[in-house]
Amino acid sequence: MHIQPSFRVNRTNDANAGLSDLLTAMQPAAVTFYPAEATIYAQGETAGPLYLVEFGMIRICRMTADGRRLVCAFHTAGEVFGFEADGTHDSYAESVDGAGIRVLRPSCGAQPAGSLLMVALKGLARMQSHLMLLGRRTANERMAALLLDLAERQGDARSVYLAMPRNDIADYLGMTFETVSRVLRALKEQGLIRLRSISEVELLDVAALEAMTD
């Protein structure tokens, strides 16, 4: 039987010292968990806590006005999500796999401006990359992107976990389910990854993905 990886979120990392000055400054709440599919908050909802993924993953979807769903991102251990423009939440967040997930709110006095803004900018850069990467011209690219993107934030840089289904995975990219088998067969055949399962994704070439998204 297969067990998921738990990927939970290292405050002493240095990739993680604005969170851990963000923690400092909030009141984290206790970890709830949401079982696999379980909204945590709905589009148009009033937008108000934000939130620490502590394990497991959450993905960010928006629905359209003719009801086409969009991955707009997903979220690991360690990661903060929640943040919204004005007083309303323009997306949805879902458990993707079964999520432990901590509420954070200020605590009395403090002051979390300088670390809310350092955690805001970090979110901000992802999305840019987001877009970056549907701008990039081939499937095969963007499979790449993603994969490499993931073993980072993984804290694995030969092995990557796909909590995700394939489904979701193609809502990210723009591409269509049957497309995401073929890119991953391709990668596979071309040398370059190893599917040990399903889920579980080794990267085999990892300066040819590289050379792939440069």
Contents of the next structure:
2 protein chains.
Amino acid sequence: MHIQPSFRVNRTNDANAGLSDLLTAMQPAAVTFYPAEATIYAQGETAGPLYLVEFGMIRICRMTADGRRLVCAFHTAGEVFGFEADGTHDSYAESVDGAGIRVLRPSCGAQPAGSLLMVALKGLARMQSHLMLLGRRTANERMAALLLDLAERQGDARSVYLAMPRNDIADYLGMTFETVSRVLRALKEQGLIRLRSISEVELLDVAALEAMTD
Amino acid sequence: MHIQPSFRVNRTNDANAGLSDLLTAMQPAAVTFYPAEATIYAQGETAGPLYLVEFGMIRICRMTADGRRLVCAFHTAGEVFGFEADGTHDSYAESVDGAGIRVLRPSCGAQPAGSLLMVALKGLARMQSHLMLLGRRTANERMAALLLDLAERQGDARSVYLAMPRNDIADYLGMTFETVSRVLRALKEQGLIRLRSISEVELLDVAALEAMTD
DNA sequence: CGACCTGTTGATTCTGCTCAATCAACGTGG
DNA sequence: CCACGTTGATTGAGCAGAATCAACAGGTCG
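Can you give me the structure for the form predicted together with the DNA, which would complement the form predicted on its own we have just seen?
After this comes the whole thing, all chains and molecules, with the earlier chain placed first.
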């Protein structure tokens, strides 16, 4: 069966596929700096533009009525966030460690829907993995998956920098920060990782970690 | 701040928003019938067209290497599935109870990216709720959320028909089918629901169920 | 009727949570 | 410089919710 270009997606599966198209279609605005813990948009706020991370780390969160929080996603340099199906944000975005954000305004003539779709589809794929993580994986497996994911995004297969505190990791992995501590210790005692510092993890056995995530 | 039409989304927030646009842009093919348990596409298969559910129910699944399954989504009449970020499906789709599916082929002249994006964004929103469900809700709350979701999609606020077996429900909610049974019993004993039959649930206290989901 | 499949229920185990103490790293102010 | 308070991380003890293991009931189909 044949598919149209609008369906077909870039075979070159680099992390920034579609991004260059998107940028040429947008008028890049200036970079705004958001200090640590600063809010980029709030839950319930009217949605509008998209945001491109230039540097630093961003978390997308949701909160239940009684205060339980889930971190839906972390975003680092080169990633786009701010999609919303209806007019309002049903999640909120905050800077984790101080981040530079560029607002993407659609330029008049261009039709960015194609590249937008591609970025949205990447988000879908990422979320599906996250779903599997939360629904069908143990605490150890979840941590292994996060470490490998971060390592890949940082372009370093051996060492991972944890820009976010334990609390954020816990809310991303669907557990408590105490369990995050314990799981890190467990992985350490299995010889899979080493804790260089509180926010620097050395991956000693990448193969074993990957075996835990599938 | 002003946003472009391509960003703006239909304010009339009916379930089928964007679908009519999509259908006019596509050449609707004939409806294919998939019997219960039939595979629509497999994990690892090359992705191509999109699929529109005409009747019946579809499940989108993922499987870990050691056989743990997660149902990422259920789709009923009027919903579109089959999106994939890269060229291959990293999930698989099956008919739950016998379903009619229409393959959507992009027509040559049209530019379906806009309506496609809208459908994809709806999928994103739905998945985010599912993430919260799996990450931060108890078994009872998860079941309440599913019941309300199905009731809304069936257009009936009082009664829900469960087209899928307990096993599918369990894998959608990230638990075991035994727990599904127990949770249904717990909700029944709390006077929130009534089990008309094995696959028919009457919602006795919608307000209380909604209070459990936020 | 018997085999089988789905669903329910019970008993027990176990993973991860709750509650709580401790510790290290900082920043502040006397 | 040191005492103090704060915050984030680690660790421990006990507990709870859901999983696992197992038995059993009800329906369907050969």
